[in-house]
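Coming up is one lone chain in structure tokens, specifically the form predicted alone.
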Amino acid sequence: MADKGHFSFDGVQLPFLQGQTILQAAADAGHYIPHLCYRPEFPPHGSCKLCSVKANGKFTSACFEPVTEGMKVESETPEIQGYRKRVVQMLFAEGNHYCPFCQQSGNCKLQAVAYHLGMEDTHYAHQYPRRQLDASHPDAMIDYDRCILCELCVRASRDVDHKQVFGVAGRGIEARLLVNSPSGLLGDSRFSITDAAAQVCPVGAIVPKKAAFAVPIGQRRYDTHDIGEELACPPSENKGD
């Protein structure tokens, strides 16, 4: 049996198993830490920074940082929640996330986290990017304006589907999602709607065709409960549930 210990999470003593990260230990104990680029079936990536907490007084990513005996973790403080809200506001300002017109509205994690954090505006000036829409595949499409570069599709295609359909090129504001095909289009790639990569996008960037309103608005995942009630993301999660 793995060694056990205890750490302080917002002043409450929680148990942890040796080797767990802060996010994993908190989730096992029923405490939600907002995140977008993390799923338990993939190695942590740490790209969104939304799960940032203070561990022993220093900012760190909860998906990466191992818990240690006696560690003091702060998560729900006004300072950290304010930081998370700014991160989400920047993601909205950097892309074109028009929730009322997006077929993922109600199933979108970015939208759900914004509600959870009480975001009422985007704070930052919108950049209104004009990126390509790829509808070349018969069963799915990519709206690059909604991609938050979490790289979940990259990891799923590489590690689960073993196809390496997706990749990210560039840095900073020049970073962008790429499709590995002769034309750069999804329809010319090895992508299939049954791929794991087709199921993991947390926003409306990679979406199936002909399924936009299979579940009516108002009855979707986050229309009926707060994302904080889910704690961790089970491997079987399907955003279209």
Contents of the next structure:
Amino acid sequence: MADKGHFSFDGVQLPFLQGQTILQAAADAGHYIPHLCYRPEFPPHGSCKLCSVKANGKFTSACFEPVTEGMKVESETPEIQGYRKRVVQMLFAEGNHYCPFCQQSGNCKLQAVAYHLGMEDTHYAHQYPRRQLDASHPDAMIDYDRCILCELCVRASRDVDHKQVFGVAGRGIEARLLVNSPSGLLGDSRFSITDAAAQVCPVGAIVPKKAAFAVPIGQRRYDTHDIGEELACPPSENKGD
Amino acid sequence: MASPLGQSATLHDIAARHLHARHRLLQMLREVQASRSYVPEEAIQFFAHVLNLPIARVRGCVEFYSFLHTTPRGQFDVYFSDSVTDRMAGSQIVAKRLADRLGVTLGQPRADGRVTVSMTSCTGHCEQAPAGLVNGRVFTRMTEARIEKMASLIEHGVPASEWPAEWFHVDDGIRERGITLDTVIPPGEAIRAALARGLPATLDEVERSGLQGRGGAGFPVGRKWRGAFDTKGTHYITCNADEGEPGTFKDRVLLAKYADELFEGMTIAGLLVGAKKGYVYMRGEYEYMMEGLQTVLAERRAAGLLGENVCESGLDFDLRIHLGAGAYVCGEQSALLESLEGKRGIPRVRPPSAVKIGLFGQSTINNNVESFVQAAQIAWKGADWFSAHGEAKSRGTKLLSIAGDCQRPGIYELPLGTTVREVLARCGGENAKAVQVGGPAGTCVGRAEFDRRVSYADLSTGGSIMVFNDLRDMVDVARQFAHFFAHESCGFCTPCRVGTQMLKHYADKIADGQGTQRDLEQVSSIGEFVKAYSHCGLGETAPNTLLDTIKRFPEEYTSRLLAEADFVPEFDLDASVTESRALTGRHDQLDQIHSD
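The block above covers the form predicted alone; next, return the form predicted together with the partner chain.
What follows is the whole complex; the chain from before opens it.
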């Protein structure tokens, strides 16, 4: 049996099991820490930085930082929530996100986190990148405009589907999601709509075809509740929509 | 494969020469780039096939490194170093002159495939600027007169190997020697001294010396070695010879003149922890030293200092050199390990540290070139010899590479704790108004702070010292550094990937005289955010020079802000409607947005 301990989370004493990360321990105790590139079934990635907290006075990512006995974690301070809003605003400014007419609207975690953090504008000048859309696959399409490089699809395809359909290329602002086929097109890859990789995209970058408005906007997942309320649900029931 | 048999066979040869080892992918891609001026799609698919890697992995690697290209570059591939001190020496002028003479646009290959002229991040020859690379060979002290001749040689297709030898001359640049540069170890003597003392006792000696990592971060070398010593399992030794920090060139000198000491230090570390293999990860810009280093390695193998039964110790240890391909982030320890494994150089998550889980998932000692050299000297001469220099919390001497506005640029070995004022007196930089200590990632100090010390306790540096006099525009310096970081960000984490772009944007807006007070506040706010939230040291330090210069040279910023405007849009409204104005034929007064 794993050793138990306690740590301070925004001034509240919470229990943790030896080896747990801050995010896991907080989630088990019903505390939501915003995140986009994290899913409990995959190893932490630490790229979105949304889950950053202050642990014993130092900024770190809650998704990979292990909890230690007596650790003092700050999460919902005005400073940190302000920084988190900056992360989301930067993601909105970096890509091309058209919430009003994105088919993922209402189910999109980026949008939901933005609501949760009270984001009312994108603050920064939009970069309007020019990215190609890939509609070559019969059952799904990739809208690269909305990709936030969380690599959930990369991990799902590699670790669950054992297909390695996705990768990342380039550097800096040129970094881009890549499909693992000679042509670079999804239609020429081994991707299937039943893949785990088809289900994990937290935004509207990888979306199924012919299912866009099965649930009307207004009745979708985050139209009905705040993303911060989800944490009490076990992760496995949290999958997909 | 549809390609001609000959080309296919060549790719085969490259893969075979590298034993089809996946971790040598970057070395294979470098060879393809060198022989064909780019990495064609055919090569990407070939390596993916023979190494059993996803195509995306190979393509991702090619697109990550600056010196690898997916489209042809030209028979002559010329890069000019774009470090700020190279610029001060006229690098942009000579680059433009060459481009004009050859009729090319910077960064674009000429239509006939003859040549490309580009700028690249610092090539590590700042004291002999303007410097650069042609087909992987380093040239120094480029002048406009030489450019005329170079253009003609290129037009006539004369191979770079037949160009005037003096263009490729590299001085060692040593101006002042201290205990490190004065201590030349007869090959094998430090290893034998370590074995005679006993390896655990040598570890004690390295710990007792107080040697801290000479790459800049300053982690105690002895403690790192102890950590690996206490970790069971397979071990590796890696040397960080990436030296990508603009303005640093001291490892270049050590690699060229003190290779034996470096290999000796790595070997001692290897024997100590029971590692069988070590790797020197050397930046691609230093490829011209490869032959000399291979010769030293061969001599050491022949002398029984590498390979099986090193110095009759009963232990085996050997070394390989891997080359980078133009990525500053690979100087970050965990990114370096990723790159050594043949991947994109993306910094890993920490913990665990590399000492626990490093190269190929095994315990790894990774140190800077200077650290290994000094560790070897400590093993030979003892801890007291070393720690008699420096100050209480920063023992020993430090190699500083000094460039910019000073009379005697070059390498200076000085005790840690030397003041900036003393450094300036040594190099003839008394007229400085600002000194950038530690490169763009370091600290920029003004005259009021010249009594501060170069040490781990105060102004830490991997070795870069850049001197700026009163004529220099600090806003422009900071802008150039902002461009550098935006170019070198690996793109993994949001704050760095997006934040460095935004910092670049605002630095340009302000430097171009289009900035407002609000934009200056944006720089500070984004800068603090990027520092706090980035995944690795690159992002954590990327905003430093902007923030430092805003604080220390505020008048240089405020004097070019638009005083009357509180806000200037991010785009030119007039320019944006030009097309629709032309289509509709509207040219009336009401349509003129900026008519006042």
